[in-house]
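Just the one chain here, the form predicted on its own, laid out as structure tokens.
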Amino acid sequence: MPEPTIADDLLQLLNWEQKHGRKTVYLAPDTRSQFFPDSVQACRETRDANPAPASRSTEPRVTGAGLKTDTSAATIQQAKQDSSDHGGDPMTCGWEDLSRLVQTCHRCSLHKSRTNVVFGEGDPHARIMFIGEGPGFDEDQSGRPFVGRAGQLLTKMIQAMQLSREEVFIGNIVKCRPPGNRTPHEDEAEACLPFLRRQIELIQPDILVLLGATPLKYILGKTGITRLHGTWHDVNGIATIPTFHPSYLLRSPQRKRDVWEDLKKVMARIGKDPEETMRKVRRQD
């Protein structure tokens, strides 16, 4: 029997990750080159092609921190040279080059204002992934996605479903605070969904969780969160499920019943009891 040549073992990575639900396998330069010299320039660093376990592990992994505005020369020369590499293309990045890429982005004219780029927090192999619309004055100051209050809230919602934020990914629309904390207009939006859609394809969640209006507009291409909350969709495969922010519960906090509705049906996509949830809280009662 002939031995088994390198065609074989992608063959069978790909065979393999089909069979468990993946639809993207990133392949090292060299091999890329080697199979398909007519492809985009790869990025020097890409993610790892060795195949996802069967299913993946609770236990946090290296957490992807928020990242503070680096305007040194050398961060400024290195930012550039992965743009060039790149083709400045976001698509086309790993993890690393990627988030060298947002923290000096000037796509859109929130650079002008920022003070850090929120680049999002979290498990960069989490099964869930929450999406907001965007920093405020805390999230700016810090350059870490919901620390305010509305994020001290999100942080209960996902404690309430049996997790911590170091098991999920925390992200948002834009990377970069609009003044006054107003919605993003939609030329800054469509500036910086490019590097939230590479996240979502290197991360590679079972479930998006949509915050708000802001994320079901460019997420879903939807409008009317108060009549789609807790209705489950389809991106590129994903199962998305839009939900209140919470910095609307802090104004209507009859909202919050709704919204651990929402959550329950993200639990039980993921194997978790709602009702332990129930019964830890009446316990501390």
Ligand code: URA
Contents of the next structure:
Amino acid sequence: MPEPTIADDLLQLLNWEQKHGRKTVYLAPDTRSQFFPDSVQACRETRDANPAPASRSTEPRVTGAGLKTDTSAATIQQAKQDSSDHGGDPMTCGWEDLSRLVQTCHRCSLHKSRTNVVFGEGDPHARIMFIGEGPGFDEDQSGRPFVGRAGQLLTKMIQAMQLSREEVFIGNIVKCRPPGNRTPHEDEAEACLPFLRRQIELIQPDILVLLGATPLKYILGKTGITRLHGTWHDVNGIATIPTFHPSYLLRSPQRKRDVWEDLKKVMARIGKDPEETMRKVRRQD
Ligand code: URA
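I have the form predicted on its own already, so could you send the form predicted in complex with this ligand?
Let's see the whole complex now, leading with the same chain.
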């Protein structure tokens, strides 16, 4: 099969943007003034109206595949420009560049079968970050993490912690769906991990919640989720706790009790009272 060309990449990116409701595309100023001289001024005004976020408290939310809702997307040309700025190195680029880099990634063979890259979503300065394994069918179709059955359960877990999906960040070890929802291969996980590491660096969460054996393996370098769930670990200064993956809970609902105990430990760290959740549950019964 011939290697994808820059035009293939551009088409894929534009299709993705359209599917996610983006109505505008960012062009590098030189290109813009060359082809659309009249609109350069309008572009500047749009940009000035959407200054870059500065702090945890004022940061706009990100949605979909991680682009801020109030900024336009990028072209491959911008990605190329970024590459010359930061050498295409995720460890030195900012959030927007990282998102672009991820959207056009060909680092492993998973790109061949993906429909959408799943960058992750939530608050780019969340206190809590949930890390799963990798996109499944629904996530691949939508470009959003944890939206299938397991995702609905994760949403309930987050709500039980008196939080919303918008207040946390949800990511995965790999950002493209492994065919047939198999566990990602080591080379695929290793190829993708720099993106996740950079996301963690930029988000600076207080707590990482690892969902299942795959993030346990790649973030903590450990095996044995049954033994290690609910135990605290340090990852570059971030308190990290593994728990069972929601997909496993769908198959083994008796483990929900264990997960609730794990989540209560997280709640204690962020000053939430689990009794409040229990009162709400009782009111709904
Ligand atoms: N399972 C995961 O690990 N991640 C998703 O995004 C969805 C299902």
